[in-house]
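Only one chain is shown below, in structure tokens, and it's the form predicted alone.
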Amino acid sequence: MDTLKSPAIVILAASALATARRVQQRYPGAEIHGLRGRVEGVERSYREFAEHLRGLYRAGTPIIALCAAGIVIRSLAPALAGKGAEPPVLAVAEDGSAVVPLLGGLAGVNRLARELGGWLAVAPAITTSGELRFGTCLLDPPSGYVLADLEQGKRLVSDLLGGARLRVEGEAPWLEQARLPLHPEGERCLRIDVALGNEDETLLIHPRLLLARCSDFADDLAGRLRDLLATAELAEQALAALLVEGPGRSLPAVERAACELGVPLRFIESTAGLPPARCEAPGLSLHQAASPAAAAAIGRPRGRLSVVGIGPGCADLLAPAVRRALDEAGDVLGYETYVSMAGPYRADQRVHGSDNREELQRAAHAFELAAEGRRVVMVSSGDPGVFAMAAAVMEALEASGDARWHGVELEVLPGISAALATAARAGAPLGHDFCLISLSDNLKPWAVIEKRLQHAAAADLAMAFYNPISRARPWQLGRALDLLRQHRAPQTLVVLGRDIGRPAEALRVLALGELTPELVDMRTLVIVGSSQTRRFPRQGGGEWVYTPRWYPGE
């Protein structure tokens, strides 16, 4: 497929999960989205299919349904848009016999489907009339080429059914297998062109061929673009990229204009690599490749860096930009045990796991790796902003001079922190003010913790403590207990959240009397609530803690 995005393999009943399997083997960024208290052991769960499979539709993922294809209809009928604007939809048999290619003709469904079907070794029925006739679809060419009028694209098909013939001008090596009825003569006729045209009977498909060249980043950049295109007489849907000389770096101008033009920026270190100039304006020049290929080969992305929390580890609690930049990404990087629940990873893929311990040196990895023009991620678990790898890539910036760090695209992209997912399991501990401290002193003066953990008792604030004790800690809870309870009654209570959102999570609610550090390891979460931190029995067993919003005086 083209497209970036991984497909969504979406099952009802843990019948199809062999089946599912069997396609996340063909596509391993996909991830198994399956029918929650039905499907277990999937990467994402979902309490109701028609409104998953909405949702999905209108975010345009790709949707591979193993299920009966009139489910899949009734489900979609609400959301269908135009024919222009979806995503490929296939409905696939459970045990994998037939494979069935329902919307997303110019996204590529069927192309899809026979990928698919090659894979299960199943034919896929594809019932679109012109690319039965003729093996190919002329409406959905291949990566490097667009497709200039949808409408007349249609009716050149028609014409085509009808029994009229078709010649070919220009390079277009994909229809070489095609059943077209080609003809010298044709009729109707199909160009392969850079440049704008407006015959009736014509059919233009634009290669991507076309580089822009910026040397003057002033505002109206794409407006000026289109004016040197349109004196030219060259068609805007051929432009490749738009071309900048240096390192990678933000030029709000530029990132707007191919932005507005729907074609990447790419970075050169000169121009001697490129073609001769076709035509040219003041800060503008415009340049032809040899094919799309050539085209696409030429400068470097401007480097991403996606710092992202992947919240407690399971698929469900995952947000979804975090879930895209670790699909798009080339490289992922951060602690072997954070990276390894980030996954699956797909064969082309770098993972980089290293030591917890190595935060400044990975982050510097990360930049060097970006400043190349790749797709990073680096990896933290809970949030990256909290006790994690944004501080950490933040600082390494500040540090540096080089200018191509600079220049990477950097973002931090939340995740749910441990401290939030322990108190949504328990109920709202954290419903009223309250305060995060780390009991390590790795890298800050235990007095310093002392002090906030005296500050914050005295305040009464609820508080959750982060890295509680280690081996090499074994000493600092307890320590910290001592200061707590010269502020907060023994019934105090207290919240104990180990590998919360993961297969072994344990919640345990106590008092603050019983808590010792016996029953803590650096997996667990504490939350100490506040003297206004209240609980109740909730119905099927165990209880409910929060800490209500109002306070005394209040």
Ligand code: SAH
Contents of the next structure:
Amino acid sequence: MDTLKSPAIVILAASALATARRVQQRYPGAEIHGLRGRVEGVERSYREFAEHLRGLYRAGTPIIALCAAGIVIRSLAPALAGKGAEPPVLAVAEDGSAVVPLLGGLAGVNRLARELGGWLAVAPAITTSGELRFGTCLLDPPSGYVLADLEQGKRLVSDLLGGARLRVEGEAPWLEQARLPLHPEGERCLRIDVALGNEDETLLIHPRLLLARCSDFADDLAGRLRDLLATAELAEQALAALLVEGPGRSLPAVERAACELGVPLRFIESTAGLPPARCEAPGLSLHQAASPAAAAAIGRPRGRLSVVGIGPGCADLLAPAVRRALDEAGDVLGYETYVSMAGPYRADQRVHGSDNREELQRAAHAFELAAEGRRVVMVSSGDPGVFAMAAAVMEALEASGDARWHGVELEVLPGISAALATAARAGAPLGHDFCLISLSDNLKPWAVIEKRLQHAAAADLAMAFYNPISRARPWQLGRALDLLRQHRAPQTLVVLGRDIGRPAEALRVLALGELTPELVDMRTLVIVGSSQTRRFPRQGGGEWVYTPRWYPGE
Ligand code: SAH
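Requested next: the structure of the form predicted in complex with S-adenosyl-L-homocysteine (the form predicted alone having been shown above).
After this comes the whole thing, all chains and molecules, with the earlier chain placed first.
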């Protein structure tokens, strides 16, 4: 199984929730997906079971469905195209009394079933014949080893089931526990080797031992490397990494090559610790480590800093790209409240929640961790570029002369900002031109805020106010409202969104004339409509608020 991709735990009814939570304790990154209207208080909700399951399957997400196996089979049937890259799919009895691996034999579904069976103290319903007989899946070697040819593998397993004996050439430590019909003169052979080969009766497994050191970054590096491997009769699948000397930095040609070859790019301090070269070409040399684990320990990746927005607070308003960054993170930084909203985290993830309001210090901490080669995520609520961490990160980077910081792979992943989340709940109050203003005068003079308010009000823009009030800034909102009232009629519509997307969510619509600072706190987003913003009753109570797309003529 792709160890980075957390399984989705899918349930249909609240009666499965207790078992779902037990499963989640085993896989802390996994989210529980519950049927809307039937299951409350879970990380994700969906409307239609079969469609949701197919979506997860197509995205390659491992699925643990706590319901009847039949329902899962019927739901996934239309999506079962080829037996190529499919994620593990398991059905688990609602009460945890049965674990049934259904699909994803090559993606480690039986391994997952054993893990879960062990966790829930039940015997998993393993039905794969080769695996039952031999206690291992020969076609799904552990990480660090790659099967050269799947069809060859299937033939070998069926030969062994038919009574053939197996001799093993090379080091296959994971087979020591297996119950294989081993014999030094076996008719069939399992060879663990970095070299190419195509003898009949032999199943080749390539250990990822080869490290390609590159010092010439010209184009078509992948092609040149393939030529070198072919000349030396070495398998491309035995490649563990591309190595480059020096601190992590952006190297587009090498990154392209690494991507094309499907191996990581890693940086080494010097060539001193490398095993001797096996073969060489100009600007390229191939080194062979003693074991896949030794190969994987050489060098370190280019660090990455993802500055992400988690949206207003609920998981279904968080972008899949952000979810992925969080799943892949080694370190997560940010204001405590938001960091925990984006959880739960796996035991191997380091969480640096802080109360620290010193954004530049936090940005520096993030760059330092990423410069060590770590995958770091900096969490903001809403969008990271709206009165949040992205600008602080940019500011810290621009001011830094540290080449290691500039070498970090930096990305900003957007989120749904509070103004947009609040507007959506109310209807479309920002349906025409609008502006976003922070009423905090911590980092800008109050005079600047007043001037902007005056201009925005005179321009008849709808406005969204962030940071409207706090204990340290008690009078500013009242002063802003006084200014607004000089330009806008008392019946101008106002929307107050408090804790939108969170359990305590509250939405209120009122007129500018009724708005007093006491109705607002720091967890509120204030939208003041333009002269055109309107409202009408919504069925079931409350009202819709919107600003029309058109504007009356002069
Ligand atoms: N980056 C955030 C804004 C940070 S400034 C974003 O894009 O949403 C903090 C202010 O945002 C708060 O004072 C409040 O005005 C507003 N805010 C943030 N989350 C909110 C939520 N869930 N509901 C209402 N207002 C919110």
